[in-house]
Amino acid sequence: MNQDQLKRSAAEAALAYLLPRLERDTIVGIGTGSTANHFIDLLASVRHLFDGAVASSNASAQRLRRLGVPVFDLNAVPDVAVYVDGADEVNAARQLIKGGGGALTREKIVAASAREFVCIVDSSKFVTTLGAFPLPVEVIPMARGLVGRALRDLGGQPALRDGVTTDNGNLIIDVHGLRITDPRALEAQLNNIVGTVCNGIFAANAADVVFAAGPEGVKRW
């Protein structure tokens, strides 16, 4: 199997896990990126079983609508049953780095709103220590320099993601060279930098379930 096929296998496992709990009043939170797109395509085939979805990006919302899945504003729904999304890295504690697709802030908001967070990845995303993937940090444009200097003080090598503006109208700084041994502590520390909107460490709200697809099948933990 190639990587794209593995991503689809993880998405299929997540849908099989969720199917028994899909009901007419269920709202499903949907992430952003290539793995999430596989899940969106599969979810559309059972759209008659649930009310609709909340999307973490404009791109995902457009894909859902194109496939006939109703999309709701998060503020208009009383409850999100489950949030399903991919990750750029995941460790054994189900802590993640996310934001390679640029939607980290909305992803974190929808994940925090859901009763359960299901992460779907191919096995190449599993790491012992987070940080090999550059850590995305969403920043207010006028704070780009301020945040960048603070990130260098923490030992990172910040690089502005050229030509990217988030759905929130902000910029993304990718931080290279971090070895994240205490994800929860660093997540909180980064959030306290003035001008930071959100960072891509998902540790305070780690995934509840991970489906990782590899050559030997899909593993759940």
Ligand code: 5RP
Second form
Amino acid sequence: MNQDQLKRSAAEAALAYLLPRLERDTIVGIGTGSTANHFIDLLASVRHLFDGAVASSNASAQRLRRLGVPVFDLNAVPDVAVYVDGADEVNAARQLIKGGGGALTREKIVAASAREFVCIVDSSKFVTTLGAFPLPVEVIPMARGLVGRALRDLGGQPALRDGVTTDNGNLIIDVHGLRITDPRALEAQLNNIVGTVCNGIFAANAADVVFAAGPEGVKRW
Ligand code: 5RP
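Please give the other form, namely the form predicted in complex with the named molecule, since only the form predicted on its own has been shown so far.
Full complex below, order starting with the chain above.
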């Protein structure tokens, strides 16, 4: 199986896990990226079993609507039962790096709003220590230089993601060279940099369940 087929397998495992919990009034939170896209396509096939979705990006909202799944504003729904999304890295504690697709802020908001966070990945995303994947940080445009200097002081090498504006109208700085041994502490520290909107460490609110598809099958932890 190639990497895309493995992503599809992880999405299938998540749908099988969720199917028994879907009810007429269930709202599903939906992530962003190629693995989340597989999940959207699968979820659309059981559209009659739940109420609708909240999306973490304009791209996912468009895909959901195109497939006939109603998309609600997060502020308009009383409850998000579950959030399903991919990741750029995941460790044994289900802590993640996310934001490779630039949607980290809305992803973190929808994940925090959901009662359960299900992460779906192909097994190449599993790491012992987070940080080989450059850490995305969303910044207010006028604070680009200020935040960049603060990230350098923390030992990283910041690189502005060329030509990218987020759905929130901000910029993304990718931070290379971090070895993240204490994800919760670094997540909190980065949150304190003035001008930072959000960082791609998902540790304070880690995934509750991970489905990782590899050549030998889907592992769950
Ligand atoms: C987008 C994300 C994605 O979940 C992450 O980049 C993984 O993407 P893919 O499923 O395409 O490998 O965080 O902001």
